[in-house]
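One chain follows as structure tokens, the form predicted on its own.
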Amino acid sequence: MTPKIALFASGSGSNVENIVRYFAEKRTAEFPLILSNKQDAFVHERAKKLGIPSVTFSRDEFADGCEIVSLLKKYEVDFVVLAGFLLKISMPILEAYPDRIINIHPALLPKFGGKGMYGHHVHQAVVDAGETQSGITIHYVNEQYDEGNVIFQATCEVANDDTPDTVAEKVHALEYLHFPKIIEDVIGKQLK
């Protein structure tokens, strides 16, 4: 059986595609839906391209989250990935998908998350903070912002006259070096 997982994302989509493009080659998994709240999000022209159906819902529907496990069973969903995905899960979901549900994190958790800690916002934190490294985090997804067991951390060296933008480049290299081959290594694991 191929695992079907769903990816929710918020904004441009470029670790969904990233994430697919792996998984096309390997046919090791199956992305029957993509879901945003957010319906000018740029992911939904990547799914287009894709050729995976993508569904918009409002924040209101995945507060109540019972719309969502609906459609995520329709689909036969196996596994949920958020790729830049803001909004909390809800708990219908949390239960539907128990250790099912895997998240990366722009930082090294536990530093630098939380509740409005996203993309440019962490990068910023990191520099303002003088860190010496950042990096990725990915871990599982529980009923808090970014306290799920950890899965694997990748770091990158934060240089003196590095700005937000030039840390986000590096951390944008390792969410794309790492998040598909973690997310192929958990679904193998939980499989067996």
Ligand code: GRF
Contents of the next structure:
Amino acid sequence: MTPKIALFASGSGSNVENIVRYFAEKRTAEFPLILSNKQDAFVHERAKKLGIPSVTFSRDEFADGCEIVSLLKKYEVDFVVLAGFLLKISMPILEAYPDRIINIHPALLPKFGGKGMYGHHVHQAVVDAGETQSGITIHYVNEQYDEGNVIFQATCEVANDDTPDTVAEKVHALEYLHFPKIIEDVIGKQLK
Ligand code: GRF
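Mind pulling up the form predicted together with this ligand next to the form predicted on its own we just looked at?
In what comes next, the whole complex appears, and the chain from above leads the way.
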């Protein structure tokens, strides 16, 4: 049976699109549903284009989690992938999907993680700290922000003349290259 993955995103959703397109060729996973906490997030436009239903839940509904778990179960979701999703995952969702929720963080955790460290703030902090490298961390999700077990990291150089925007570009390139493959690996191992 082909595993089903729900994608959570709060923003543009370029990772969502990249993941869906990667698996469209491979057919080793299906994407029945995209969830967001933002009604006006561009990920909904991408979902339409990809032919995948997308739904919006409020911050309170994500914090409660029960309605979301019911929906995930209704769609027979096996794994949850957070691709630029900004809210904390609540206990009911964590309990329904132990070791089956994966997040990507746009820096080399444990550095530049935790509350407030998202999107542009991360890349700004990396540049401000004078780091010579940044990268991506793909990890399991637990009840603490950005603290679940690390699955994979990849690095990129941060040069003297890099800005938060150019670091973001380098990090996005790493995300597009690695995230779908790592998802595929995790699913493959867990379903063996
Ligand atoms: C990515 O850099 C992701 O790592 C971070 O937010 C960004 C989302 O970009 N958490 P997009 O919405 O996939 O374009």
